[in-house]
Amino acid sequence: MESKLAVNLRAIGRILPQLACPHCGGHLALEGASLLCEAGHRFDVAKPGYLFLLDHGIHTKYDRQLFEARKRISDAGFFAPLTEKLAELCATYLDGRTEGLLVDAGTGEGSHLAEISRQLGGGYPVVGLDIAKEGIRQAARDYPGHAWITADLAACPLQDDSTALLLNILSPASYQEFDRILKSDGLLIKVFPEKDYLQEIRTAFALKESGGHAVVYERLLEEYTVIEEATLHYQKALSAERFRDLLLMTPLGWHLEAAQVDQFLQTDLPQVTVGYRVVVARRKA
């Protein structure tokens, strides 16, 4: 049986023409288990087969514990209606295309992208980008056969005009970089939470309502023309263990005291409201 490193190296080799050195922007060549650019910058492929293409150090709150919690939440089907919708949209907008990448900017531990790729039949070259090394490491371990890259979304290690379809799921956007890497007819599919997203957690812990969803949407409209959008709402029941994972995963739970969480988990747990807005958009001329 092939190692995960070998499987992931083959996936990296498939997208080499679209990769760019994070230091100089040059093209990269694969030599054994390393990438080398024309200017001599070298990047080793880490076990179990992911790339670290950052030209600076990182500090992030997104740690191994958070990504493991997100993986368990994903395995419990929490995101299933969302990934099904995204796979449907990707199939529609990639239909007939033979060039360009499917890129997930802010991929986390890769569960969304891996499931979308599976539903697409696995035939389209996909790349998962995230600045959190722990998430990318986990993605390479759990979902071999794709290109997983630790990278800054504000300085994507991809060539200009390389991306046919760009996913940005519950993650900050870097529109200037998105414009650069998208093909002239490329599309952005952005997902952000609706106002009622996880409202039961806000109620249980007396957290303030956030108007951030509206700000994110208005910012998108400044840069892109919407060609399709949909809202997605559903309720999800979770066990106490998965509710704990949800509180670990979402920023809503990051400032809660352990005693608060323990007390909440001993109550009759509510179903959780999940609300998303999914927007397909094209950059403005």
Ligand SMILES: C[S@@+](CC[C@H](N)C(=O)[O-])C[C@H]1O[C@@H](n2cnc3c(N)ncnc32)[C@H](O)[C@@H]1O
Given for the second form:
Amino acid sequence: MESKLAVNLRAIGRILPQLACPHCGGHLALEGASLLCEAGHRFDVAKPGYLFLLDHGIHTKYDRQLFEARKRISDAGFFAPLTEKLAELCATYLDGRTEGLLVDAGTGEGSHLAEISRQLGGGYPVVGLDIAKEGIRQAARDYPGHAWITADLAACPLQDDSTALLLNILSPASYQEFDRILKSDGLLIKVFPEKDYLQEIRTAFALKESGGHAVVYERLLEEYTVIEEATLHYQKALSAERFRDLLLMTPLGWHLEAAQVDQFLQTDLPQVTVGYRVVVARRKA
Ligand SMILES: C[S@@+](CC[C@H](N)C(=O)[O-])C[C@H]1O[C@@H](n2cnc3c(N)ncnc32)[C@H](O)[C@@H]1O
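Here we have the form predicted alone; I need the corresponding form predicted together with the ligand.
After this comes the whole thing, all chains and molecules, with the earlier chain placed first.
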């Protein structure tokens, strides 16, 4: 059987013309399991087949344990209505397009992008970017066949006008950079949480009410024109193990004491509210 590295190298090979060297912006070519730019900058494709194209060190809370928990939550169907909605929107807006990438900026451990690609039939070239190396390593391991890249979404290692559709799911945005990589008729699909997202966790641990994400939305409207938007709301029941995972992966759980969490998990667990705003937008002329 072909190795994950070989499968992932082929996926990277398919998007080579759209890749840009993180140091000089030049085009990259594959040489064995390395990429080499015109100016001689070299990047090895790491096992199990991802690119590390970050040109600065970072400190992040998004570590191995968090992404493993996020994947278990994803496998439990927690995000399924969201990924289904996103796949439907991608199918609509990619219809008839023969050029340009589908990019997920802030892809985490890649489960949304892999599922969206699967629901699209797998034929579209997709790129998952995240600043956290551990998420990208897991994505390359768990979902081979796509281009997985450790990179800063504020300095995407992609050429200008390379992207037809840009996903930005529960992650920070960099509109200046998004404008650079998006084609002139390219679209952004941004997802952010609604005010009541995971409200049961706030109630159970007496945490501050969410201010909502009005600021995120207003910022988006400054830069982009909304074409379509939808609100998704659903309730999800989780086992105690998956609830522990949820508390591990959400910033709401990061400051809780272990004893507090253990005690809570022995109670009659509430269903959690999941609420997202999904916005399809075009950059302003
Ligand atoms: C809440 S997680 C969402 C991950 C994924 N989109 C999901 O919905 O499962 C936010 C993600 O944004 C990533 N992130 C934060 N700043 C970033 C940056 N400057 N460039 C790329 N990724 C970034 C984090 O590493 C993390 O994986």
